[in-house]
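Quick heads-up: it's one chain on its own, the form predicted alone, in structure tokens.
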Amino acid sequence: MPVFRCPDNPIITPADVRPSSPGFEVVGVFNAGVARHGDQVILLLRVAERPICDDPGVAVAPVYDLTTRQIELLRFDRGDSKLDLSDPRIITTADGTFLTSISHLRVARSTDGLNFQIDPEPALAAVAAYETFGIEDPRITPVDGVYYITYVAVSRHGVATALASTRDFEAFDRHGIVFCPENKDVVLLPDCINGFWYALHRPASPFSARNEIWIARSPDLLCWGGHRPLLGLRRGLWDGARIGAGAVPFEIEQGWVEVYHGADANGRYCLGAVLLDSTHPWRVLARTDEPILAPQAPYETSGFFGNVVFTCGLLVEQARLRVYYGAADTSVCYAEIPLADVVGGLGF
């Protein structure tokens, strides 16, 4: 599928973002939620920071402390045979799993959608018991002048999804957990359908070890029920190991288009598309056989966690998908895909 990658990719890198605290460094800025607000394109960036540690024998996990209201550092001896440090993102110990970085959400603003001014301070950061390991991967759904933001909240209690809202990307209201652990990749459909709001979500089951997309409904965006499986894995294909919702769905004549991410058995993350029925969004009408965006460029194949393209947001403008995506869990990139090609890939 023809894809135009911005020649200036990555458009935002860790070097462009000031750390939120002294003694920390930004190691990733990626997986941004996207919205139009007035004449601006807004990105709500996931900014991952880690403490600067000069001791090569120590592994450090930053954790938000509810008592001190500051980020405290847990230190582990790398020589401890009980530690698992094989994944650079996590530290696995006998007492649990910790992250090597802590993420917050930061606003970036642009009039052309490519050159962004990044706010100097976080817009949303850890404040609650269910956020002590950080907050991640926002998706933004506009509804009647309000922007609803779903984001991943990580703590010792697990991986959950919380809801926030804003009218101006200056002040934010928090509405708490809406999907309890283990659940992430939650995106809200932007329209109320027959009295209900719908959300795509990705529960995790230790019993079946399947990571697939489900759908739920709500009368008020806070209380969710009617859960049912929506989209499954395709073993042996690009989305055979895990899948999850990516950008907020958008509507075309044939139904709702959801751009989702999928990973194969080797951990390579790509983007694909699925078409859902307009009035019965739990009905899958079509699905792309091949990815619409796959890691190919050096900034996608190499980085903090290579061979990853991952989107939390896009804009549909001038018959094209304007996709903002995280590359290698390191930076924000931009690509354009003709809408007609995506629809054609769905078989229409």
Contents of the next structure:
2 protein chains.
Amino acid sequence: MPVFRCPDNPIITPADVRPSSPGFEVVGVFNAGVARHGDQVILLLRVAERPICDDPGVAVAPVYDLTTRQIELLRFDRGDSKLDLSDPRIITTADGTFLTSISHLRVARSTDGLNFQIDPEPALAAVAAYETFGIEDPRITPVDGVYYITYVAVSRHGVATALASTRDFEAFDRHGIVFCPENKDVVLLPDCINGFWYALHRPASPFSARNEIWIARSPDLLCWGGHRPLLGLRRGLWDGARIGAGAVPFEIEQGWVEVYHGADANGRYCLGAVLLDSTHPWRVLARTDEPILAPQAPYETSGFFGNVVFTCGLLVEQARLRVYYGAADTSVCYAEIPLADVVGGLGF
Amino acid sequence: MPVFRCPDNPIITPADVRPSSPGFEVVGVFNAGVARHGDQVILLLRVAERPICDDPGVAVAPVYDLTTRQIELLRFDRGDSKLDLSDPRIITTADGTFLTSISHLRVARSTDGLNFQIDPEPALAAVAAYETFGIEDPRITPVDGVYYITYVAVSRHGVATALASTRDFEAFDRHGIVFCPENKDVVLLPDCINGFWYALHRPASPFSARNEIWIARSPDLLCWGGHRPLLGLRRGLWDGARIGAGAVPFEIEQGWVEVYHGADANGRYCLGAVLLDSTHPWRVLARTDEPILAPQAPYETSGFFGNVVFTCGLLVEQARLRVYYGAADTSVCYAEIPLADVVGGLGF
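Having seen the form predicted alone, the form predicted together with another copy of the chain:
Now the full complex is given, and it begins with the chain already shown.
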């Protein structure tokens, strides 16, 4: 599939983002939600920070403290044989799992969609008991002038998905947890269909260990039910090990197109597309055999967590998918894919 | 706490229940939902069956087949070193987890609450894609003449909770999945409070590995949101390893009483009580330090899965808790606990 990667990729890197507090460094800026707001393209960036730590014998987990209302540091001895530090993102202890970084959401604005001004302060950061390990991976759905933002809320209670909303990307309302643990990769369809809103979501189950996409419906965007398995894994293919919804679905003549991510057994994350029925979105009509975007460029194959392209948002403009995507859990990149090629990949 | 155990315990055993099809044997009848219906006490029994298998070298998983509309048998070689058969309830393979038995729900009726007539046929059995490994652990909440039944639906998609309803325990309506995987131990408060229904639920998260009780709210009993962690584990105590809601909550002067189950690090399951605020049920007011019922009798300490007392339903009548409970994942037992003692255990 012919993909145009921006020659300036990555378009946003950790060096472009001011840390939210002294003593922290930005280690990743990636997985951004995207929306058009007036004549601006808005990115809601996931900014991952970690405390600057000069002691190589110590592993540090930053955790928001509800009492002090600050990020406090939990310190672990790297020599402790009970610690599992094999995944650079997490610290597993006998007492639970912690993250090595804490994420917040930051607004960036652009008129051309390529050159962004990044706010100096977070737009949304951990404040609630269910967010103490940070908030991640926003998706933005515009509905009648309100932008609804689903985001992943991580804490010792698990990985859940919460909802916030804004009209201007200045003031935000929080609406609490909409999908309880363990659930992430939640995207909202932008249209109400026969009285119901629909969400794609990705529950994780210790029993089944399948990371598949489900669909749910809601009368009000806050309460969700009618859960059904929607899209399964394809063993041996690029989306054989885990999948999750990516960007907010957009409508074409044939139905809803969802650009999702899939990982293979080696943990390589690609993007593909699936077509859902216009009025019965729990019906899968088609799915691309091949990825529409795969890690290839050095900034995609190497980084904090390499071999990953992962999108939380795109714009469909001038017959192109303008895809904003996280590369290697490190930076924000931009690519354009002709809509006709995606539709062709779906068999039309 | 003075507990009166029925001298005829267990009041229902596997030998009392006719298998649903030839070639199967009933291995457990336990974890029954309970309701008063007219002058009858109704139990909705969980009946666990497994195929009679004479070959000791074979492990068999019964799975409902959506095409043949029958339970088909998956056979595994017990000599296969990749199989994990350490838990008698499950078969873990490289291709996923299966159950060694398949459960359905069966109605039993009584006028005295102790001697039950058991229907010869299942009331509710696996029919849907999300139920192919069986349906389990019903809880019954009466609302304006309708009995709402939450039950656990198990399949390769995970362990979820679905909703059904009936007016007469003859005809049942199914309402699909209300809590997506992994979630079980869902009980509905029987009253609508300021326009919302409330449910206690127990999500399970690969990330946090904490099995704690959450609360959610709903405008219609079908769609759920506003999820909050409600009740945590107490490390080192009888409810230090995992907890889940048990019976449907009942109201006393001081608030809602929920009889829940807790397991310690050794997998011993007891019952305890927690008190929730009447109009703000997400506020925990009190919790019993000690269990109100613990495995003690031989039928509780030994069986298919020993050292377990587990309730899905009780009646509060004549100042007593009339508790129906599963013993050792094998049989249905009955005990009475003075309400005053439970209230006393909560500090009142």
